[in-house]
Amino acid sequence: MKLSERKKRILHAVVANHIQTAEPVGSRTVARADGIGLSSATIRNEMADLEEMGYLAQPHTSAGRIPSQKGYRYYVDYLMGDGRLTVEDELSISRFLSDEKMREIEQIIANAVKVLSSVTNQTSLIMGPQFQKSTFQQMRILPLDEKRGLVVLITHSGFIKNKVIELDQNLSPAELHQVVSYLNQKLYGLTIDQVTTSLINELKRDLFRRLEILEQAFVLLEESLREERQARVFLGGTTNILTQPEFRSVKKIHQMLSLFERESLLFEILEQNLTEDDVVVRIGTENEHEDIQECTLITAAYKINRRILGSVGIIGPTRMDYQWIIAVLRRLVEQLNRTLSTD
């Protein structure tokens, strides 16, 4: 059923006065909020008709409403406007990266975890960048002696792979040189879990004159192929959550910080997530994992070069200012990819 316009204003009350108090919410409150022009009998009336709708809870008898999941959702899709960011916020998120191109990427995702959570003072998460979703950029072969040589893998998120080698006396700077650039050319620009076993072999069947030379070469690769596809998710801020009246329970502190010691569901959780979308909200039991039902996820991609790499998140409770939140996270995807790219 189509909300009336007098019910959008109704809810929108409800729901920016019980974010800011994490209190039931009464019609003499909604009465007073800005554009509501309504007496409290009639907004009572209307607040019945929205819980038995579904878009509102009343979690005691004689007290006011909260928004259900039902009702947060429609907020989101329907009645919060884009939020803004203060002076402050925008300094916090663009300072952070200010010096940061020369440091490697697992700091700049760490520093970057932990002023999210600083700036919205809830947990935050962001999945590291995967080896094999790294574009690849390019082969080196270095010689150390006459008799070893050096093997770097680059690609173009900035991770770098290396592996000495024997080297076969016969082989010339030249010919290295020309094997060296075939293979860059054959490559450049796949993913890492592009360049296939398959893959590796016709390559290696193009350059069977030089196969015993380059056999280690290719050791590299192979061993990237089978590498532990994971990538680490960071955390930052992970007792803010505890704060939160929603939290206080020695059982949900409990669930929530078993849940921030599994490493692997963390990953599981932002990799579902991670899709092309501006933005991702995900609120209580629209998560697929049990162990976070009771909670609002916000997540957003980022990118190196326009290539998505992984994903950065915020949870917390459903009762969470979504628009500033999302401000914010678009905010620092937007500074985090500007830092990696390359371009």
Contents of the next structure:
Number of protein chains: 2
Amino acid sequence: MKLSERKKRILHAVVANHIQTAEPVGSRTVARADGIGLSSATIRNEMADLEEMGYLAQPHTSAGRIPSQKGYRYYVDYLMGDGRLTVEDELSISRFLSDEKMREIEQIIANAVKVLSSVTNQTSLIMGPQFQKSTFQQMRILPLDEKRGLVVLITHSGFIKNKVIELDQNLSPAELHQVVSYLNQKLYGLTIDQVTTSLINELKRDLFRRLEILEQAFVLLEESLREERQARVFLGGTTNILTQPEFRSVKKIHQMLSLFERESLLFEILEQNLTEDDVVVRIGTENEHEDIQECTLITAAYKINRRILGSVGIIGPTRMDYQWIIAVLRRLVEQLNRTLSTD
Amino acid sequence: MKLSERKKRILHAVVANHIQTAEPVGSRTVARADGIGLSSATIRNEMADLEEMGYLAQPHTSAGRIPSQKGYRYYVDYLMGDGRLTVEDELSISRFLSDEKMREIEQIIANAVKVLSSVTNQTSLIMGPQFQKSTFQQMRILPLDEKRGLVVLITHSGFIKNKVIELDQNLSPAELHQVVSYLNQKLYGLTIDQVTTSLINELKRDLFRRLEILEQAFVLLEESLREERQARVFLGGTTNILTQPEFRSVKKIHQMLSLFERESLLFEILEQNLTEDDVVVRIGTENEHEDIQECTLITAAYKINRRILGSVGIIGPTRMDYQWIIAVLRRLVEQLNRTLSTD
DNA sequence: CCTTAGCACTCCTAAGCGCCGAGTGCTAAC
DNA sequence: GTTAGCACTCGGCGCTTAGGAGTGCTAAGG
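Given the form predicted on its own, state the structure of the form predicted together with the DNA.
Every component of the complex follows; first up is the chain already shown.
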């Protein structure tokens, strides 16, 4: 069921107009639009067709049309084309990484989410890089005082995790050093995922033969790894949804904001949409999770040295400026990849 | 201008009732309250007096009374007495620190803010411990690879900061070790505040005589200290204000939520209220900052080993259950002090 | 003299009603 | 196939009205 050229033009006009105004679009408005050149009556007939085909919907009998979910989908897939950024947008995005090379990965991520939300005026979210997918580089234990030490764990993609542990008092610095070197040697190059309990147990057994004292350090290593199993999700511009006319009611606002507070859920949502694809657009019920089926989620994966690390996206009402937002997101991811990559 | 016993009882009844219902309180309602035993007509006369004296206000002629800011103040200062916690509240609070001794200070703080907001159903905020007020314990530099190293800075109150720096390639491990030991020796016991640029310059000059290579490391030390000048503010339960009838309008919600996004402002507000006092209650215009003059802010300082580190508080509409919330806050701070203290 | 019952009055709120205008679908003419 | 014309629909807005909660005042009672 292909759409005629004319229907495409009309659908395009309706969607574009509705994105701008957030109001239902009437036949007269479409007739006045550029490149149409038809009377409102003709448009009305075409719009009635488009409604029957499921691309448009009518809030009530005597109102104009708004795009249905299917309408938005068609617009995104076939009609909108590539967006262009303004010079200011370009600037805001490129400025965010000025002098970023020095920074740690989490700061870069946190910064990116801010830029994205302030440029797009939407709520943006980034799944922090997945710690457990990155590879072990080295581990150190710094003695803090007689009883405590600081474990520092560093991965190749730039993660630095630290944790205070209690040290066995019978452990001499030399012995501690020995254990740490042993561990570094054994774990180097493994992804954090691969550092499983069974591997740890094996190492532990191995070491026990020589020194029977590091029990607690191991328990803590294990714990600290488990804790990090789930990546953090960074949010930006959560209050931006308040400016969207779609969220006029306190109830809806509450619903969305509560959603934003559930980090593990956001993580799930982002992870489901993590693919190699350029940019993923999920409109309304295309989203698996119920609570966002009135929203559109646009995501893209970002990479370090061509390995996918996490995804970044924006969430907002199904009525949004897809063309422009996709362009912004694409540009940001490009920049982000370049900033994060070390080679 | 002292209030008669009877007026106090009536004021108490009005405030207590309004806190519960969020509605203006009529004379009949007060007459029915426990321990009053007067007719509504008498109450009406007394309430008219209380209004004239400024303790009560009337939204409009034919409505009941609501407490004015002055009324709340009187209630807090003289009427409410000490609150009691339910067993569940006690449990929630004491559970939050289970097994916390191990954790880093920032995690404990982040946890406390969560508990506070979920127990009180208000928005809670904690000013993270002030890094620059704590004393230098030690600094280490871990080589990461040929070009980069990780600076780890540890303070006595349990802060751990790290930062990746680029290392001068001409620097041998032995030399690096020497520099670090020197710095540790010189800086030990100083508060971070005292590590000023001039001190750093002095040290730098001192070292230059021996090795002229660590320029960049110093720049970075300075930078990383400056960055941390301002403590972080942790927020919890920001969406709780949505459940308050005072924030029915999207406009007000927006106002509050935008406020919550301005971390430096929150910091200022919390810092202004940082005193030795038990608990500080700021009602409405008692707050210096305009944007929260329709709110009440209740704060208390928390300490490590009797030294004030920061403050924790809750913010909400002026109509709130002062008695109970103050009790909860007091209890939480007690717990927090105990968890953080090392002796 | 303080307290209380009674009553007129105020003013907010919600519901009902009619008007207006935007927009539609249909029909008939071009 | 396109378009002008027209009757029709329906939501939104402003107006009016009824109801009710609560007040302040007055006058009677302990």
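Heads up, when I say rigid core I mean the largest set of C-alphas that superpose within 1.5 Å between the two forms. Just so it is clear, the model here is predicted, and its values are computed rather than measured. Numbering follows the first chain given and starts at 1.
Once both forms are fitted on their core, a CA shift of 2 Å or more is seen for residue 144 between the two forms.
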